[in-house]
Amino acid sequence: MSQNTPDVLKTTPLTDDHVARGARMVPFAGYSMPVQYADGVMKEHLWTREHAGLFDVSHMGQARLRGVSPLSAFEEVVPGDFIGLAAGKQKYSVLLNRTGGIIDDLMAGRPTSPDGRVDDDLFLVVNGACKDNDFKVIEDELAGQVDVVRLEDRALMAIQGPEAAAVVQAHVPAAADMVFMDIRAMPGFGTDLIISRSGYTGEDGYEISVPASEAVRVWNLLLADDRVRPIGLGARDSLRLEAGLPLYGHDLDETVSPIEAGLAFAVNKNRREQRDFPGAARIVKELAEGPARVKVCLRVLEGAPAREGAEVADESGNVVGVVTSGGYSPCLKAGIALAFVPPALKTVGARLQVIVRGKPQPAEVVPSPFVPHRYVRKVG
């Protein structure tokens, strides 16, 4: 997990009841944030998997991309097709350099309300390290064509699992015909929400966007429910590696492209075609030809997990690659890893080894993501 101290860390909304609830609070991306509560981040982990976990996410950037056409100046920056991006929905892109190297990846939509407005306005949602950073490059590269109106009276919680859907659905029923990365403003639990059916976990679930004020109670609400439990970052974590979900400032930087990340769906048809976003040459060149590095998911067949910065080696014990996301899988009772590697070397099945405390432990390439996901799509 990506972490900063400065000397006053910032607090959520929602501090004070982590506190209360005997979390045990860490410093990430600035803030004071509960890492697990009594139960652990194993148990936290298998609970979510297993019925609805409550996540406080209220670190990251909120925002408004306002101005005469935003979907098309969004447009500048990202390599996603979001002029033809449907009302109702969210796309998950890119923030890109001049190299094609990731500034952040985020999630932008264009919440309808319950009387089928729709703002011509981007609800963007990035991460909590990067958010200053990302609203200033997008500030000064979309100058003069759109205001980012940052939330910051908002909070943001996402509730993740089997049963969090049923969860939230008795508080907001007009959340049950919403299908995975539909978002809405709508009211519930008594105040104005910012809905959307998506999440950080593989599971299925809702991020919800509060006001501040609210915060507390809304989350005292879903908690009253025996079906949910408080989580804390330690099992968001290895609930994402298992999702093989990157988390920026590890698997992903501003020297990683978004192929190389896996990440060509982000990269819409239309806009490699026009190449008129941030790298495109370098880009459009490695769907061509092929990246010089590839991301892949690795199973550690035996010993101790694979952590962060841990060389890679083929068989022959030559080191071709590093892990830049690693642990241990609470579902697969293994260790678990994403790394780069050469294209050569991606194939499914393809035995590696990971070198561990200077030891070599054999691992295998296999698909992503490890456990799989449980998102709610539409039928037909």
The other form holds:
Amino acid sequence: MSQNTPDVLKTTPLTDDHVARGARMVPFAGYSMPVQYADGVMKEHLWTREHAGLFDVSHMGQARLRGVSPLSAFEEVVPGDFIGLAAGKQKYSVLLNRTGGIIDDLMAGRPTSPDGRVDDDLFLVVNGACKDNDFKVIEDELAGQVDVVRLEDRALMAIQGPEAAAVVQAHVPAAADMVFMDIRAMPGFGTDLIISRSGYTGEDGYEISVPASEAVRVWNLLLADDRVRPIGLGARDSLRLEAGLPLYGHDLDETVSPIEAGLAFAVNKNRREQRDFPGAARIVKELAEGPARVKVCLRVLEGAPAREGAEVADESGNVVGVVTSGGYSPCLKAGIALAFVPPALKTVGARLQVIVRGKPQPAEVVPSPFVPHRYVRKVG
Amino acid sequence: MRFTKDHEWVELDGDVATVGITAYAAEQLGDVVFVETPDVGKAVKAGDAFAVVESVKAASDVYAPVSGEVVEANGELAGAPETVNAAPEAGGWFAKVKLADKAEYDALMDRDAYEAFLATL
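If the structure you just shared is the form predicted on its own, then what does the corresponding form predicted in complex with the partner chain look like?
And the full complex, kicking off with our chain again.
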């Protein structure tokens, strides 16, 4: 992790609980966070794929954009269609700088209430390590149009895996009506929730925002279910990698465009035509002519896992790219990686090499994701 | 058996030292998913990184506790890296080194000293 470690780490409402459970705590995004619990990364990873894993992601930034028309204002800093965002839905997007590089990736949604009332605000969840800068950029760029109301008094947890929905719905029956990327503001677990059916593992599940004062109680209520175990940041990283999902600061940064990153879906058609977002000139050009480099999924066919920074070479040994994140896949029992390569080498089945500790090892371009997503797109 | 502060163990048989990582190191690493052992014939100096052990999360160097020539590597670990967790101080050994200077071995910690060192961590 690249961020500096401040002298005093921040805590989440769940920090003491993690320590009491024997978690190994590490500095992450300025917080003391559990990298693993007693089970260890491998077991936690596999448990999430088979049952339900519970993650403390309270380090992430939660905020409401409040103003006369926060949806149209937000379009000035992202390339997605937010004016057209339906009530009760959330959307993945990227905060862009003026050269089309990614300042952060985020979720933005319009929670609806059980009485059908639509929230006028846009609810944002951004990366913990980026949140101070993100909210400053949004405030500066949208000054006079929106207020950024940071929700520092709320915790955020994610429950992920094939049994996650049943666990949550036992407590919050109304959550059963939600499909992937739905978001609601509703009562549940005896408190008020902002709950979305989404996550960062490729599995079905929910992300649940609760008042900080209720976090320990809700966390332990979920863990009282035998199907649920706490999962640290180590397995969160290996799970998102298997799901082919990028990690900011590694696969994405201020030099990387959404087109290079394989996130063209986040640049909506009407916005491409209007070219009215930061860095539109570069992004529209890359859409038309292709970017100079593209993200691919690599499977290491033999040898050690290729990790961030490992060079990627063509079959003749010419260095053509770099691994942006990589590791061992507990499900595939092989090294997997996200890498940048020239577009000519992005074809599934293309043979490449990854250079690990000076040794070339064979690798192959494979489809994304490495492990199939299991999102629930319709209910009933 | 002798130990280093980097959590390697060494067992001497004549002038051949068998080297591995301690149970403490294996527990700290978590599930071992890949091991890279040194090539036979390689000359190593005490303190050199001479093997690599990888968990899901990270790759870590293993340092040669003594100087000498690698005379055997544990080929079993390529197909069964989990042996490092299951039997770190037995079947999970990494390599055998023909000792260049027995004084290096004598200078390492014995088990009591290593246990006392672990208690300070």
